[in-house]
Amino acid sequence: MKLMEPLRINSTTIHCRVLVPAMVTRLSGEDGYVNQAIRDRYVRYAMGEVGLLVVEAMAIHGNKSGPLLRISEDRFIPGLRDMVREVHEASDTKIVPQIIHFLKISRRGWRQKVEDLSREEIKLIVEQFGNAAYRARQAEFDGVELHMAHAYTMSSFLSMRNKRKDEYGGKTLEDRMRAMGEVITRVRQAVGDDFAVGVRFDAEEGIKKGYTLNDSREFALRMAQLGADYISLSAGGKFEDAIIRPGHIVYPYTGYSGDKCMPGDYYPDGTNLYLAEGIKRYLVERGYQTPLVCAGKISHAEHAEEILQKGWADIIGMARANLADADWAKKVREGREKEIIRCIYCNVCKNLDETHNEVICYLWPKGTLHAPLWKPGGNPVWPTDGKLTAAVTPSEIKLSWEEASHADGVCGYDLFRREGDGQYEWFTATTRTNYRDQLAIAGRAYKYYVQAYTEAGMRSTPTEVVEATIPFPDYATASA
């Protein structure tokens, strides 16, 4: 299985192709230091044996931004080094920090933009990236990832909405890449040739008059030409289409571009894969084999493997899927895929980030701050057979079942659905004992069954199957 094969990235080798992208936790304090909660979160990922773990974005400068890790001064190095050591002790997982520069923003709506920066300030940003990357090496990370995606400074230079008029401006493609080129070059000078340097950027902005694949493939090519050791693709997450809430800091993931960045359950799996395919092909045609990371609603091992086999990407980025089950990679490696607690892409984690609350998963047991540890034990059991029932309305199918039991508690329920003579497929998960299938289509026969699961992913026997069909509507009678 290619997903579980190692991959060399500069002087380090990741033992599998599963990557946890940088994901805000809101667990740090405003002092910027690594605390126990932060260490516990990343050690837990490492215990799940992911290949590469990217620590949430940490600031290279001193601008205020609430609870945020910092790498802007040498005083942060000891805490970061301790975290790296604990991650390395937990497994063979490699770990890199994502380093970020962001511009100022106020609750009154004012937002600093790249056109407000002087040349001297741009030169300082370039130097800050280099210094922060050097600190990452001193902290004994396995590499460093440069944040050039979403709503932040480096992404804003690349943007077609860049309104600068000078050599860093938005009129030409070359000028939009200038700051990016200077940062990558300075970082390489700071860390040397034998330290992994990755770059994460938007393969598409997802906003009106924002750049698309036509530009992003050129950005990726330039990154490869400058010696980036891997390129990680995201999309969207921009301020320009964010929903404005008076009195609140603008959150750049509330508009359509936010959906592109973190597609919810109503988007198809692999929403942004066409971008990875296009960029990978463009690089290969020009002689570059730079490892490419794709992401965006990928949670099934067979889907991830298909992507790798087709050559659309070299590494699979899975943030929310690994948040839901930190043992995802370990379970796949051990052939225990049926025990995976699958992300349902409800985006509760995203909403917690938006409201500046600690980021947890909806599917975790209540009161849990981190993904639960695996515990040996039996399977959940039903009082009888689960007693699954289906009630049909003109527009949906309402399902309900018994509560299952287990010594360590039942974490949730997986719902499987079959349409007509097709195969049963995992449909969704819930922590409740009922579910309303609002995607059922009239005139089609559906069959369902439910399995309870523990926090370790141990499943009960399936309930008995229940069948239901919404009657096809009589539109003529309704309009009479």
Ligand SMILES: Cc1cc2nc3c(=O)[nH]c(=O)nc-3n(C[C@H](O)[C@H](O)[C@H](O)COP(=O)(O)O)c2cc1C
Contents of the next structure:
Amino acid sequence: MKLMEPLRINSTTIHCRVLVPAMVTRLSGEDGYVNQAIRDRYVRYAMGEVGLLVVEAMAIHGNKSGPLLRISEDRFIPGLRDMVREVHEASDTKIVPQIIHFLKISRRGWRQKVEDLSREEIKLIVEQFGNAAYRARQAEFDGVELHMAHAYTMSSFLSMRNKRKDEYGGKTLEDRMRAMGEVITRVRQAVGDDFAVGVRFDAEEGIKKGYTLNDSREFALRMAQLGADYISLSAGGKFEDAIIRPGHIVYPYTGYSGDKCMPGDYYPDGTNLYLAEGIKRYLVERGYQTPLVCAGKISHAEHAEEILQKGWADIIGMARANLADADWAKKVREGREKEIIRCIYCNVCKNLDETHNEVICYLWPKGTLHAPLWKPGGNPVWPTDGKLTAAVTPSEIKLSWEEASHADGVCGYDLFRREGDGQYEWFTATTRTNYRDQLAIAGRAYKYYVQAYTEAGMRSTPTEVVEATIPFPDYATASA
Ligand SMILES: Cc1cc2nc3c(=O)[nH]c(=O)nc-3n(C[C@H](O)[C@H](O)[C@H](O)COP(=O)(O)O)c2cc1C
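Starting from the form predicted alone shown above, please give the structure in the form predicted together with the named molecule.
To see the whole picture, the full complex is given below, headed by that same chain.
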């Protein structure tokens, strides 16, 4: 399958098209150094054999923040280099850091905007990107990714909300791209021609009076023209529509644009794919083959393969899916897709990021800081046959089943659902022994079965199938 085919990115080659996009872990201290927990997190992804691992956003400057990695001074290089070495020793996974500049923000609600920056300060930011990218090369990363997405400085220059009155913003598209152009050019000068430089940016802002595909395809084209080695698409994640909580630093993923960035379980799979499709077509029509990364609720290999086959993207970004199961890529490559522990997009990880707590996955065994190490082991077993039952109310279907057992413990339960004469589909996973199907529609016949799984993803036998239908409401009687 194309998903498992290699792809050359400048002087490096990724062995497959699975990319873990940057995900802040909140595992670092405020000192910004790589520590053991950070190393363990990234080595674990490498053991799962992803193609390209993008290390969480790290600051190119000294502005205050919560726990965040830094690449703002040479003293951070040795720690970063050790992490890179360990990742390279673990597998063929390639690794790049995402480098970020962000503006100042206070608990009292004030935040610095690009409009407040002097020309000298913009020059300094351009310089800081160049220096940080050079440090990435010194730390032996396989490339560097420039963070131009979400609520941060570079994205704010691109934004339609950029109200600068000089050549760095205001009304024209060209001016909004100027800082981006200077940064990419400076970074290229700093790292040389043979070092992979990727750019991540929002394909749509997802805010009122924010830019859409009309502008973002021009941004992508300019990035390609400036020699970006890959372009990674995100969406939203803006301050403008974030929920303000007095006394708290505003978190730019709490409004609708936050949903666009990290779509929850109630969004369709591949939420933002129309953006990748539009940008890819625009680039190809203009003769640019720059590899494009898409992301946003993609977690099934079949879906990922379809995206590649249709030519909407060249690399599949899967953040939370790989957080849930760090062996996602390895399991697909080895034909063990049935053993994947599937992300349920509950966004517990996002909430932990917001509150500056260590980012873990709700589906991991309780008390663990990283995805469990895969180990061979048998399948969980039911005490009897799983004893799956379904109770119907006028509003929902309540399912419950037995607790399964396994020597290493049972990690969770997959619920499969079939509607009418359709196919059984994976519906969700839970760590409990009951589930309320609140998406069931009255008058439709549903069938369910459950499988228990271990932390290695070994499945029990399916329970017996249960059937349930919510009676169609008698609206006339109810309103009489
Ligand atoms: C906990 C968490 C932290 C994130 N941190 C970053 C980050 O540092 N940089 C970034 O560009 N995106 C970040 N993202 C967004 C992801 O890279 C990704 O675009 C998003 O989760 C949608 O992809 P998914 O549906 O595969 O998870 C973060 C997402 C989560 C859940």
